[in-house]
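So this first bit is one chain, no partners, the form predicted alone, shown in structure tokens.
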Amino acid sequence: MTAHAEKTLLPAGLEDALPPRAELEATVIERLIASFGKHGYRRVKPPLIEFEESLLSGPGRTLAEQTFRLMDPQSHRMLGVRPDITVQIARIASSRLRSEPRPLRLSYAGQVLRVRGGQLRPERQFAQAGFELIGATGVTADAEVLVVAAEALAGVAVEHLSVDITMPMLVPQLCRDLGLPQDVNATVRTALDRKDAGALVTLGEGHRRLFQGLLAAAGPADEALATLRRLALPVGARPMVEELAALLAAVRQALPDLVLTVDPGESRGFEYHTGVSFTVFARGVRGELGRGGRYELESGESATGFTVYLDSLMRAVTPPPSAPRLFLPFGTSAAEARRWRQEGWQTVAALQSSPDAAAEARRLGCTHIVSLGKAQALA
């Protein structure tokens, strides 16, 4: 490897975003934020780095292993580079905006950095955009977040969306109702996350049939709901199923064509969630486009939010045709150049005279050139 190549090498999981991808990503983010804003979500901008104890409190505890840490040379306190923006919104809502009327609707966008990438998301730095509904509880709040998320993604021309709804508190509730010891509880949750029916054979017959029924319930929403209602669920778990039914009905009323699936036993990635959660996918696109669900702030306030992962989303967005670029020959006046831009052209001005202006225009990637006061297409 040459010295120059060594200098330009980036760490694993980090990359330069080049044209036109960087431009498209910026446009997509602004369209998402605008879509959230139409539903009353106001934008906030938290810092990239903050004190470790605030960044890793509340919901942030589950991200401790993914957080880069460094010492602040001024305060000599430990800082963390945010691995997720949701935890910062929780801090802002509980502190700077604690006196604002509830429900509080906030949106955000920015870069995050993680210690490790995953199999489906090897990137360690990527952009997030999202929104949080804070101080509201129940199905109507969850339904609003899910619908706003789906509408925003559809608004950036993502096709074939599907939403997988999970119930991360259902299995813990079942284990409590059944009086299962902690080690059995952990075995059950791992088996359900891995879809490993064989790992449930050590349970008694009644318990085994119940948890295998949860595995069988995963699938299209209506079929999953029917299967859940047929299971002999303990009294404590039944309200969760009816809450799911109410959520499905509310979402269907707003977005009747949205594809909905349910996986009642899944809990991976939803460790800090306290209610119904969901993941959005697009057919044929690697990785989830975003995740959301209900959780609690450290203050005990309930919230429901959704985060879009721009690295995945960009794989689902069809790039628009390249914008026409108009070459302005050397000596074109500033007033004329301004007029072309006002007409919608992207202009590229020659910085010196050239014997073959058309050749220079092609070299710079232009599609048109100004000739005799008109924009002419380049062959």
Given for the second form:
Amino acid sequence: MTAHAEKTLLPAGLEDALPPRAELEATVIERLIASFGKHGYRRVKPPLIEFEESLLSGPGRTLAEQTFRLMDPQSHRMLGVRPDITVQIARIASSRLRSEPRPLRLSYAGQVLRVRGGQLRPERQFAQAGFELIGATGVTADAEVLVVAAEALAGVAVEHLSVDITMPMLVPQLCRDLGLPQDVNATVRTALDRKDAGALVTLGEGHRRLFQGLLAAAGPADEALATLRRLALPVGARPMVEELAALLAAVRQALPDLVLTVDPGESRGFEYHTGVSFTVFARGVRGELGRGGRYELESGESATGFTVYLDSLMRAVTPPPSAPRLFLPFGTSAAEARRWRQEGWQTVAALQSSPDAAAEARRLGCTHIVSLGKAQALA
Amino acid sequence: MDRQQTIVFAVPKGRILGQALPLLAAAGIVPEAAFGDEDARQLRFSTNVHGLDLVRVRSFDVVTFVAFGAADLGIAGSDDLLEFESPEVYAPLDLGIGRCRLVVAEPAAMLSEDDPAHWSHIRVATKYPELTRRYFAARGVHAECIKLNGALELAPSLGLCRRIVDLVETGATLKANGLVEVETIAEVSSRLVVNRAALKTRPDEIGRWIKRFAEVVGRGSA
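Could you please show the structure of the form predicted in complex with the partner chain, as a counterpart to the form predicted alone just displayed?
To see the whole picture, the full complex is given below, headed by that same chain.
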């Protein structure tokens, strides 16, 4: 008995998803993809495993230490199991679909595998669903991605959605403009990522005021924008602020009720991004549901994308009441059974006769039973 | 649904609590009477502020509660923040309480013949294995850590290991046990900490509390 139970142990971060969770996750993915599709994003399906060198190039390089590797017995080359699908979409867009008209709209969903689970995401295998807008630049493209993402999430019953917009290029630009040395640069970025105003005291008066101003600007979008505009930013950084203003205006117009926050100083986790980025949260749900933003393909093309993590998303989705299941007593004809299913029932057929059909139906978790040609609710 | 409305504020038991309570009071947070009762079994307390509850947990656990979003706000030592290193925790404000230093110490007798520059592998007793490992790894030294939860000063004299990494306020305990500081790893103080998702999804409410504490701290140091 124990020996058998031990064999059911799974490695850390891996699990068997059971009903109804597995069903709900599949439904949610389908609805997300359908929602992306309604905005013109067409689905692609890259493989689970590919050559390490293509998987870990370009935007993929930040995920190198999260990638499971194995040797391909056939080609004797190193393979990687995808830790993220975005990289694969970038590869497809700049290779096989390079002559497709731009902007190119692609969507995807699938499982990814990571070497280590995080604190908030102990899962090492989880599903990702997302879409990429490739070959379009500017605020209209960023706004489209943000709006499509928010609509898709609202469409799978996520409540109290909140989108945080970050500008990962702003702080590096400021450090360049101000001519800050490398080590100061690192201190500033860590301090801003942790919102640790105390760590900024080592800076000179002027710089300190600027970066503390950035910290103070984090918050509800409109106030953040006003604070940013008041800051004495160097000339190089000003266009970024105006770009942000245009993006906020565009998103507001499409989704007036969406909660928007801005965090101009944060850049953690957006290392490969080259423009405005965003993270989606839901109130009361730990961790982020998904993230997106602008980045550059290896070909030099610009792209904006969004990806949602199904493990976090499932914590935010309100599960629908479970579907009614109809018990078909032994001897129900195939034609009648088909009729019930066509009416929309999930049917559970008895495989042998039993003295008490209702008890048998209950034992199998059915909510209804066919009796005298009618579907009757079981007490 | 309750968790979506109420803000949960985690405060540390023990040493820091006495210094934290006046700050909370100055920010306008007064817990219910049972909070002051050390023997009470209750762990969660309401306050005079509607929709704000206090939980009293061990100081190290404050960071864990806040990292997982079980608490939205908290008061945590920068030592615990460094040990835990969670991207989900923001530390926007130095509260200026619970000041001490995190140091490497060893027996006074050893110091004369020991040159830290020669170290390649050391064994250390500490409450902070992660932070200690990282600190020494950055200098090219492999630190093998023995996790202890208290009475670290005993470790060298009883032969558990020769060095310790521990918090020092005045240095009296070290001295009494024949230990001397070799180097300081970090200056420590308590921070106001905030859960990342909480700050993003409730920017107004959480932002207001950060501002209020900043005013209180600003007044204190002025």
